[in-house]
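Shown here is one chain on its own, the form predicted alone, set out as structure tokens.
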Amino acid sequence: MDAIIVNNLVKRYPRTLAVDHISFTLPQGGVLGLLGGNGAGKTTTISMLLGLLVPSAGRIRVLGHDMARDRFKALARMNFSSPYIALPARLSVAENLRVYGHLYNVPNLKRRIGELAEQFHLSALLSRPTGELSAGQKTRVALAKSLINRPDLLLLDEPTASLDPDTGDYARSALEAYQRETNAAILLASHNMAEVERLCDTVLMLKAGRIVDQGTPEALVARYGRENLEQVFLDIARRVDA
């Protein structure tokens, strides 16, 4: 079963066409990258996949469910991480994880929080108010929250932003291990091209709400005659006709 099927998805605002008739599929167990500059439509697409925004047109199926009709069945098996969406600042790290664990009816929640705290080096921070953490610490908490329910589909918007290189590498390794162990599907929006090359099977290049190219990272690098995906990204971003 495909984890995500998107057909002719559109999101219009009064003065902006944020997402312009895009279609794509993410198979279960796959990792799909959404790349594009600011305003390309990445976050808007993820918001529609989560049911936070209603599409202007098109259809979305997630984990076998039509998001327009029975999205709550899909949402129970999904999760999301973004360092740009703040968790409740007055709650401690442990309290935040407990709240989300209860929302997802996670069994053996205390043990699950302990596992994630150890995995993301949060044990010493569990009693700290989340609002007092550094940006990198908040990012690690957001990643732990995204795995609290062992999701079958993980939507990640800049998941390692604000992390130092060592911690970022550790977080990427944790995501790779989780994906291997569970066969979860991952959709990743990132400006870190090395991260995308490492994690993603397939990449969609977005510009002005449209998919302007797609393929494996290796195929895109070869097609554009470049050394890496960052150079491909710059070529597409600066191309007048894209």
The other form holds:
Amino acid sequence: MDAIIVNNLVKRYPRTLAVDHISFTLPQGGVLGLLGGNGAGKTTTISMLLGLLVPSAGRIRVLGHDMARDRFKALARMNFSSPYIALPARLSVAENLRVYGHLYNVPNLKRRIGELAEQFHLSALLSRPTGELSAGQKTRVALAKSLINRPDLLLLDEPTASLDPDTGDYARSALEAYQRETNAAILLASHNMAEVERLCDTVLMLKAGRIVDQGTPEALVARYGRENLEQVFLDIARRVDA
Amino acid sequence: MRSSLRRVWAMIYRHLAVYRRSWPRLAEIAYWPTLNLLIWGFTASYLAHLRAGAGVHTASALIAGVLLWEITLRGQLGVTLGFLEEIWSRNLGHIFVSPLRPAELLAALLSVSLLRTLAGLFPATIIAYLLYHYNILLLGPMLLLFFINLLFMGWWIALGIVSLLFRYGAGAEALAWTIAFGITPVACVYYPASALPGWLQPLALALPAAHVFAGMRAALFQHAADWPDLAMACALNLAWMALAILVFGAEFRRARIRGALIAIGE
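Following the display of the form predicted alone, present the structure of the form predicted in complex with its partner chain.
Every chain and every other molecule in the complex is listed next, the one we just looked at coming first.
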């Protein structure tokens, strides 16, 4: 079964065509990377997948539910993390996780918070106001929040931004372990090409709202005759389209 | 149903947790009602001293008016500040991608508003009794009708303001502080609608407050229930609330089309 089916998706603003007839699928258990420069349409696409934004045309099915008609059933089984959307700064880490645990109707919430605190090394921070944490600690809290409901589909926008290499590596390992254990599908938007090569089994290259290339990281590197995905990204970003 | 109640509780808990951690916020809840009561309470005492007899009636109407109008003001602020809190903390993106329905968010904001209003008015009510020997509870069961109607009015004004926040973003924040205060002249808190110029009277009479305060004056001066005015207040509140919900729903949908839910704080 496919976790995400996107068909001819379009988002048009009065002066911009942000997403231009894109179609793709993400199978359950797959990890899909969404790559592209600033303004390529990544955030717009993720926003439409999350139901934050209504598409101008096209269809989105998430976990078997049509997002135009039935988005709340899908949202209960998804989650999202982005360092650009904050958690209430005045609430403690435990209070924030409790709020989202209740919102996602998580059973045995206390135990679940304990598991996540252990997994993301948050136990000593649980009573601290979230606003007082370092950027890296906040990102770990955001990742813990995104796993609170054991989602079948996880959407991650720059999940390891602001993390030092060691913590970033730890977070990536935690995501890999979660994906292996639960067979969750993950959609990842990132500018960290090493992270995309490590986590993703398929990559979509977006430019000006369109999918300009796609494939496994290895296949893309081979097709462009490059050494790594970063060089492929630069080739595509700097290519002048006819 | 149970999971829906749990989501509503999540958002109530989220706001209670903020108040638990911040004494300035707790103090703010009671600050304005208490300050208003002190200003108008001393004015009322002075008037009562100047004009024994009629002055006492005027004084009690002033103090009751201050306390009751605060219900609308606090009720409105409780909802809009709760929503603004999510904008200020850049948390709307997380909330609106959770399974929380807009109606559940509203239910939580209204519940927080009710708690804020009760907490804000309690000290003022005690001060009115201790300083001015005015016991608002003497209005009897009518007080409950006044309270419900005025709180409802604060809520539909707040829904209108939240709709404006969806439309214009945080730039419309100032409206949260000013709209209900701006309505005060035509709410007929301290005088009947007939005291207004003829052209303003229809506007005043379209607001539930004018009818509630007519009912308050009837209860204070004639010790009678003004049922026609109270029935009109209820009917107007239902009509305004229905309109506010329609506008809220339409603006929420427009915000999802324009992408404003992501950029509302900018």
